[in-house]
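Next comes just one chain, in structure tokens: the form predicted on its own.
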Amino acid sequence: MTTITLFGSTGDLSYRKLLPALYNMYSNSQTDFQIIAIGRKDYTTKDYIQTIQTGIQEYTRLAFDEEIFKKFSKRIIYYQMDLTNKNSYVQFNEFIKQQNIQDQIFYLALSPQFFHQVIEGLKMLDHIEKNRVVIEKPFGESTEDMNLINQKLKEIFEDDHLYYIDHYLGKEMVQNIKTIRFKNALFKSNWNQDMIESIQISALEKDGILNRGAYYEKSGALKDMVQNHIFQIVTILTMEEQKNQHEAQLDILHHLHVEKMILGQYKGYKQEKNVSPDSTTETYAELECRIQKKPWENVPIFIRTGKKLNRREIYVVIKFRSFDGSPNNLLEIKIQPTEGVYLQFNIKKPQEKNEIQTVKMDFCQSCLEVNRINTPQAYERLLKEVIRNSHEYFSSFEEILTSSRLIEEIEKPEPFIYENQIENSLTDWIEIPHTLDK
């Protein structure tokens, strides 16, 4: 049986994402595992299970079942541990031997400030090199720090035992981009600068930073969203079709260049907990990028992401060229919260001579109950991949490092102050009205 050892088991990520995902996996009886939940808080296993039940009830994809949860909870052991104390790892090693644990996945759902100490602690465990480790973003506090963390990990683990997780790569419609691009002749032959006028990627959030002020002050919107999640979407949208997807994505990142940028900060951010009253941290970022190689040299890629905006939505719009002044064809890939595909094209308006009207096909995948039930959440898909020893949905370290360098080299302008809506903009953003997802 696989043991998932969860460092940071009392944190927000575990509460809202990881434990509900593991509960869903157990409910579907798809994998066999147990959980060691490691935390600093003075909990018993019973205390911990009572604490996580609320989060699982709220965030599970499947209907919560009391009996299933009772069985699931029997697979959980809470282990109190001081991650900064080396002696704690000696004691933990004894605990592992007592439990006769052989196949172990270490999941570091931690702030990067703890990575170095935990990695040094892992070196003290018997037969550690046979196990796997999952690193949660941010993968370090800087490019230099990421390099050092990766070097330390490689002293213990082989490359195929290291997993750098970006949960956007587990999202259903992000994975669907490849199918839409490469399995439809309609798009495959027209996916280039001759036929595409622009690409727009939006990742919008209604909430503020919630209680993550200390983290957000170090990251901002650029490192939190653009460097990881959105650049991954850019590479999947523009990479060449080849067997080694990581090499194809890395090639795009090597040729990606930021042409223009504006930054914003939502009104009231400086009053958030653990935020400096003089903070210049951006909570909104809008970029115009170019890929400086064929077939994308003349196609602007517009990116925007931010918090405290007027809606929560992630989507991509491909704007095809208009050659005779007729309305542009549009393809929208809806990623979150609605999953689906929208296509806008032109026909002749009935009973009117030579007058064109736009019509649409709007497929809402997540509107169908059977799809909602059968589509795993991002963390479910990724955790299953780790258990199966697969790297298909994970970033390579080279991709992470290249993205980080790209962001660190940008000269950041002073952020403007905004409230709910953004008035400053680099482009006219395409806002497509939908009917099926209302």
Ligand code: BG6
Contents of the next structure:
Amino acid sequence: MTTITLFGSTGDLSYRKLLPALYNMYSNSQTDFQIIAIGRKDYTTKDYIQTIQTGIQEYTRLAFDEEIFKKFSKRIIYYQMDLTNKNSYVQFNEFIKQQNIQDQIFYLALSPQFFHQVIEGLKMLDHIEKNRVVIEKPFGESTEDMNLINQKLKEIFEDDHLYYIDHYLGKEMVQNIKTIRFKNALFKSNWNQDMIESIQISALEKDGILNRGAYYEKSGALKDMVQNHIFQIVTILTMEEQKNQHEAQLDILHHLHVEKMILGQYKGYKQEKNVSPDSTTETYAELECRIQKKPWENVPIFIRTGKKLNRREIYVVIKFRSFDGSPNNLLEIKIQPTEGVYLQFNIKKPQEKNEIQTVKMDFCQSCLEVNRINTPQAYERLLKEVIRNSHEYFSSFEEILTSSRLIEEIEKPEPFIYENQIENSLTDWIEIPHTLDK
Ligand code: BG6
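Which structure goes with the form predicted together with this ligand, now that we have seen the form predicted on its own?
Every chain and every other molecule in the complex is listed next, the one we just looked at coming first.
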């Protein structure tokens, strides 16, 4: 049985994403594990279980079942620990020795200010090098810090025991981009600047920053979403088809340039908890990027992401070039909440001689219950991969470093204030009405 030792078990990520994912994995009975939940708070295991129950009820993908939850909670031990105190690792070492652990994964769902101390602490544990470690963004407070943390981790762990997580890589439709691009003759040969006019990527959220003011103040939308999740989508959309996906993605990152950018901040952000009253942190970012490399030089890639907008939706629109002024073909890849594909193309209008009509094919994958039940949430998929010891869906450190440098080097404009929507965008965003969505 695998033991998942979760540092940061009382944090927002554990509450909203990791524990619901583990609960779903348990419900599916596909994987056998126990959890050691580590936190600073003075909880008993019983208190901890009570706290996480609400999160699981709210965020689980599968229906919440009291009986299953009871059994699941028997797999959890809460362990209180001060991460900044060296002695606590000595005690923790004694504690894990008593647990008869065969296979252990350390999951660092922590703010980067703790990474150095926790890594030093992990070094003090017996046979630590045999274990695997999963690390969450932000992977350091700056690119320099990321390098230091990576070096420290590499002093303990071999590369194949290190997992840099980007949960967007675990999303069903992000993975599907490769199939759509490479397994359709229709797109494969037309996926270049001769045929594509522009690419638009939207990642819109309704929620604000919730309880994450301290973290968000340092990151803002650029580091929170663009540098990692959205650049993953950009690079999968534009990389060459080759065996080593990380190399192909890295190659795109090396040629990616940000040409224009606007930033926004939602009204009321400055009044959020742990946010400075004169904060200039952006909660919305819109970018026009170019890949300075064939076959993409002439294709603008528009990106937008933000919080407290009028809807929660992630989707990509590929706008194909128009010939003879006929309407553009559009391909939309719907990532979230609806998963599906939409294609708009031209045919002749019935009866009329030379008139064109635009028609569509709209496929909603997640509208089918069987797909909803069988599609794991991103974190479920990724946690299973770590348990299986597979790196397929994880970022490489080089990718992380390159994209962080890219964002660090951009000069940031002052953010404007917005409420629900953005008035002056860099482009006309293509909005496709989804008739099939639920
Ligand atoms: C996280 C960000 O990585 O991704 C959050 O820190 C954001 O700010 C979240 O809300 C979005 O993930 P998802 O899976 O809900 O689209």
